[in-house]
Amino acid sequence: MLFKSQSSTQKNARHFQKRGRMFFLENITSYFGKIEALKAISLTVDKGEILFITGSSGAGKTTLLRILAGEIVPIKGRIQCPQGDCRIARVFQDLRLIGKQTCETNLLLSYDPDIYRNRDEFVYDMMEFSRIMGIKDRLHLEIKNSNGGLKQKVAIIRALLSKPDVILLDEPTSSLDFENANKLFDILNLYNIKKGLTVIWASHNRDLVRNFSGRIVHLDQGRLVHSGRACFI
């Protein structure tokens, strides 16, 4: 089932929100090729939030999320990052789709009997967010003859069949509508209240974040610029 009963869930978020910080980095410097990535960046991500990495193309954005997936080391600084047996989920812009198969084998080859009771409980939730994703009469379609929002979006379900405690997504929405963006968002809010489910989003699009609440990180040339509200863009 995607989620319990409203009463115990919402004792759950609370609990888990009150835990501490999920991410904290300190004057981290990192590179990409011969160009400063990141330059002193210092950050803390508190568990159960919300946030939002904004900046232009360059800006660092990715670097920050790749460093905070734990695919690279920074060359300066020190990172705290989760410890145990906390689930991180990553949709970046390389979605690593199987073009052969269909959008349905996609998902059921992200099956894990750890994370899931039995293969009907993966295949329910599976099923359901196809459903709100409204992909479920297209899963059948081989991955290789599919748009890129509909790549998006098994890319995100996959992820969310993870049952993450973190969420990592770079640029997720850049194959979605206005729409399909709100309802990515409304998703991930829900699993947010519900689950304390840590959202971590970078995006170029200020005019898509505004109709967003979280926190905004935002990056100029590879520096920390801004943290705060959304109503800073």
The other form holds:
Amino acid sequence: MLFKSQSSTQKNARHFQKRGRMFFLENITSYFGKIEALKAISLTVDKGEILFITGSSGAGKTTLLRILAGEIVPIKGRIQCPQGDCRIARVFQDLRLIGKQTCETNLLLSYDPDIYRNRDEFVYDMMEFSRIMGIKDRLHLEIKNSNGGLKQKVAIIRALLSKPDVILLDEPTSSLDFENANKLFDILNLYNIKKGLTVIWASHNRDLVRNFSGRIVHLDQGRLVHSGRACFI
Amino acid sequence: MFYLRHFFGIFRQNIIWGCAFMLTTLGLVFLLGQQNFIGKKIGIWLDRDIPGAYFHTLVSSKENHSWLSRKLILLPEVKYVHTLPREKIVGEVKNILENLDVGGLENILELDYVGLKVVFEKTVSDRTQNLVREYMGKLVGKDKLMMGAIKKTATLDSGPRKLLSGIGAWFYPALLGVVFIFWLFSLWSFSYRTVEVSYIIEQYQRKTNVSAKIMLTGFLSVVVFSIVPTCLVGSPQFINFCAIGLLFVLILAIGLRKCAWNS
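Since we've got the form predicted on its own here, give me the form predicted together with the partner chain too.
All chains and molecules follow, beginning with the one already shown.
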């Protein structure tokens, strides 16, 4: 249920690349309190693209993701977001899981009857994602008693369960080891190829980024200083 | 149903604040719905031990003092008539005479009396008091009675009794105020826990104003549940229900329309 058959993979990928752009930002300036978090950022994100946003702490990565999610409105500039029935899912830096509830209950909160035909279908997908991420046997644990890695995986699965067109990930691998981070990247990559998922990933993880062959946007003190291949960073 | 399911889901996870919210809502609905009934009950309960003006009288034990008591109690503004037995009167008199060191006098004095304490309502007028005394004289004959002076309400309404009387007037509004404050606090605490769940639903299920809708649905179900015991006591004042409903909607509109993550 999660993915279509292998034979349609390349066809789908080409189809999504032809679809055009997903986000268009022009001279975006935004403030975080009195601090200028983003300074005249111009950026285009295509449909079905995987984009890494890198930069040191306070460079403006989270602010950029929040603008893309429509959570904050920039002071200056023009922004064009996807219209119509486009689902944007987020993985928050602070994860935003409910501590008193179990991993399973946290995941069940994202069940949307408009997306799934019934609850069983949702539970099936939830179990499949849990199996792939290796947390199926720990779903009964309360979030407050869970380790950082488990929490992070739950947050990622929750985002994926909403069958998004765009996924915005804010430091999703901060509590994961390199192996798990690679596994997550592989899952998103596969989802991107098969479903045309647009992935916008803000990360500190240099090793992960180094192996990535797609486009990387590098921010420095609120300015976009690079947009291109990883080898140039 | 979706919002109600989430309301009870949050209730199960926050059982203390959930119960506090439900109980205070029930209390508030009952207090507002049965304002007259509760006011009356409180008044009776507090006034129970606060007598009005009264006077003592000594009646010859040969007279039918039970009949006299029954006749008096039928009069308007007479709250109750208390009979002091002959033995008690004799004992009291002897005690006084001994203290005065005139112990032989009890043989000379006729001590064959029964005491009556006639207590009036608090609202009794002086004229009514005098009419009751005159009526008593006519019933028994003035020569067979020894009436004491009337102890006025003014002398009774002092100190703690005056305070108790004052409390009677303020008890209902004070009780309502206390329950309302507790209700507000429990509402705030419970809705604080609702916000997290609502935030996640809003983020991943693309719904809006989830927090307000969950609280409104839950509140209405608790109110409906609370109306049943309120109606059992007597016909409730529906205008007060409307007032609390409006207040709740106002609180939701101000405080819970948009929810943010608490961390």
